[in-house]
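For reference, the chain that follows is the form predicted alone, supplied as structure tokens.
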Amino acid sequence: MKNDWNPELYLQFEKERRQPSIDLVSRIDKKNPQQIIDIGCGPGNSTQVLRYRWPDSKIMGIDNSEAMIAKAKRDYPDQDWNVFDAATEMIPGKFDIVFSNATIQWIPDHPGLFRKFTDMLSDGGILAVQIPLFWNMPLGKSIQKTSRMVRWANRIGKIHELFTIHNPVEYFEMLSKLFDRVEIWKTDYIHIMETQEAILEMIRSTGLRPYLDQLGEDEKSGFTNLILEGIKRDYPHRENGKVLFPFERLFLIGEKC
């Protein structure tokens, strides 16, 4: 991906966004943590939910895009930022929680990912881990779909293995290797919408930013309007007016007793 994330762009969508992080949020079972980590924090959204939860801990929040640690220092600047890849560099430090809320999906290796995140728990630490499970949706199957057409293929026809998602039965081998007690839940979030152009908005700086990066200026509006004549497919307006966006996100938590 050549350019950083657009924070202002990610955050129209703040509400859909951060409703998976409460709902992870409120299912982890752990009094009086200590140290927290929000990896892959983002503008910092999803790092308030937990120091909601958790106003006495140490909260630390990192993310591999400067844009996003940026943003998070000026709205958030009595908290701790850090410009960190997850991916690639060793976070030093342990902590009572490691939380990750739709970041790993960008992060290959889910199995030494876990054993990394393991390491970097204290005894009787607690993973918490939301997934995206975009590719299962009618809109992630129409971009795949529509990047492999001949005008696209050669530069964006694969983009979509950038992005690592396993199945829940194989995230449960994963961790029931490392962890103790393991939770595994689905939540399909029904958005309602105002406008089918909203949808489109709303992943265009997540899922389908990797897509537009490959592509000129002049390219990506066709791009684009043909992932909207999709979307005008797959998700109808409804007798109201409204569109219903339905998104399938996967909860993972495994706990070191």
Ligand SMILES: C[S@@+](CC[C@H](N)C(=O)[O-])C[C@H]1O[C@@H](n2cnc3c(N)ncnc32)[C@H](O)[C@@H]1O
Given for the second form:
Amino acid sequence: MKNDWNPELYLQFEKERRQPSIDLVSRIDKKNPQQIIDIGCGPGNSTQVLRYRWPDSKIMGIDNSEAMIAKAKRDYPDQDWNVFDAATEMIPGKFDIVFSNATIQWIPDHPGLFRKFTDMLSDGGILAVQIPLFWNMPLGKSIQKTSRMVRWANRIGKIHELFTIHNPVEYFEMLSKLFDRVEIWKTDYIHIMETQEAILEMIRSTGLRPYLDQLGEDEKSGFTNLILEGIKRDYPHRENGKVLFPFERLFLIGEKC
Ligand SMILES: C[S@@+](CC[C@H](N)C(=O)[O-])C[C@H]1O[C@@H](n2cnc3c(N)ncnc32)[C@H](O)[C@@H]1O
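Switching from the form predicted alone: structure of the form predicted in complex with the named molecule?
Below, the chain from earlier opens the complete complex, with every other chain and molecule after it.
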């Protein structure tokens, strides 16, 4: 499981990570879906939001991380978890809801991916997706800039290309070709953090992972110290000592009528 996700680290910020799933689920207008799939279910946190809203539905969680699926199986042994790569494998079956929270930015070719997701939908099915707009944020920009420093540019200067994130207009063009009804909105979650270091910890297990994976042990702390310097500049302490960390997220819904 080298370079795999660390579910425990990921769940340190479970509350912040859960809210977008709650908001996305609240906008899915579907009474009694029979079959639901959570693509990139991680340790099962987003799947539990689906489970809470539709307790009687059959819900499958898939993820290409063995560590994440192992954690989901440990925490929710009665539920349906599978290691599956949504980028390369065809997921068998038809679903009334195809749901994916904070995952598709890790997968390339979004027009192709949406076609694949549409083929998985039953008649009247709904696709619901949330994508973090990471590169719009001061933190995302600082990570890109730091990764281009000469000392490690040849290894991590292009890591941001691993992520696929389009703008809302591009997503509208993709989805309106496939769906009768499309909804798109953005929310800026203002996380109230205890410390500036907590911001670093929050992204260490997600967006920063592919960068750290390419660096030697001695370089990791040099890189993260520079990222922390940027955080201290861009996210100052407020009067009561807390730190505001705005996190922009894009939501997409497509419905086959
Ligand atoms: C940021 S986590 C999101 C987890 C959960 N959905 C949530 O809302 O917190 C992204 C997840 O996407 C998974 N992932 C990335 N690429 C994937 C792929 N090609 N197929 C399936 N899962 C993938 C990762 O393993 C990780 O668990």
